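We begin with a single chain expressed as structure tokens, specifically the form predicted on its own.
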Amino acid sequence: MITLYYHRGACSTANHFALEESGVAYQAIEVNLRAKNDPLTEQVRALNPMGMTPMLVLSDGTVLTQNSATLPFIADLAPSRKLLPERGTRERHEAEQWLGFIASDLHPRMVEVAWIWAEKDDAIQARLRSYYDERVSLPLRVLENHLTDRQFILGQAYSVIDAYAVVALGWSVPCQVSLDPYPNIRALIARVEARPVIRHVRQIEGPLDWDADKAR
């Protein structure tokens, strides 16, 4: 059986829809990253050094981290499900560019703004806003763009990027990023939300556990 340690409403979210989605045997542990004297979080933290989630741990001890990882690991688990195209083909280099895409470009830049929210002095907060604004709102015109005539992603079928994705765009509720300019994004998001497991998993985990010394 595979356990997946989690920090709510974090990117291990999307391995957590993911597990679900696949049909295979699993736990999911959550995990409180910010309780540093946790025996769970520090369990975590000796098996992956970089004291974060995703966090997979094989039924041989074999720990699995990274979303670019985890999450292909996951589908190629369950191939009948189709939530990723299959391996050595022109569509999974595909796929795996985009799922690249929102781990090295949407998912830290969406992060980042949470930063303006710690910030004190009204006029530095102002720049802050000007200069994340931007930088975050690149990734979403791309992803934006790209979605102009597809339903998902990948194209017309659901995968595990697309869960991904929203796992990410999500933050921008408590990082306060506007994606009213943004209805493809918007679209996407309300699909990947109204699958049954999405909603499953979101009713498991509860509310974004988000950290409040980030937000003012």
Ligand SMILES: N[C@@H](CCC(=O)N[C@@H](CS)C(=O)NCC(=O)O)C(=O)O
Contents of the next structure:
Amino acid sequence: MITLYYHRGACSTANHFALEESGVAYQAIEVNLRAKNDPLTEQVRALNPMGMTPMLVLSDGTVLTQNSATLPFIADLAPSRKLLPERGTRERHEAEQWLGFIASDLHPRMVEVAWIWAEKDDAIQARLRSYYDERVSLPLRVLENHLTDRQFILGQAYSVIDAYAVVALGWSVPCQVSLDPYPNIRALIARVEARPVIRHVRQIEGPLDWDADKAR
Ligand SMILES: N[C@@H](CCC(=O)N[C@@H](CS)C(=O)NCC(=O)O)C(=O)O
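May I ask for the structure of the form predicted in complex with the ligand now, the form predicted on its own having been displayed?
Let us now look at the entire complex, which starts with that chain.
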């Protein structure tokens, strides 16, 4: 059985979505990455030197990390669910391009915005704001334009990449990034969040309380 270690509301939730959509046998273990002296958190740190989730532990003990590896791994376990196009096809290469875009551009830039709000000096905060606003709005504009004539990132079919994007876009709430200028992105979020499997996983993980998350 596959074990997913996840931190609620973090990018590991995209892997939780993917596992549930795949129908494969798995267990999901919640870990609080901010906890000090917590045996479970220490276990994650011991297995993944980056001390991050997602972390998958396979039945033979193999440890897999990095969304760009774990999400395709899960999708390929259940080809009939079509969570990604088949390997070796042009469609798969395009999918990998979009997975790279979410993992390397959207995800880190969305997280970086938090630096604005961590800064208490007003003048420095204003400078950080103009810098990070521009950095995050570029991938948002790219995604918005891409979605003009598509229901999902890969076209008309849902994939694990949509789930990952929606998790990263959810950080717009704690990072105070307005998604109002991006109606296609907001429609994507609504479409993905309405999927019964996604709602089920959201229920399992529990409500997202960003202030409590900072404190825990
Ligand atoms: N490059 C990694 C990034 C994973 C990542 O950023 N994980 C975050 C949650 S979204 C994390 O574990 N953060 C904990 C920390 O930084 O202490 C991947 O794609 O899996």
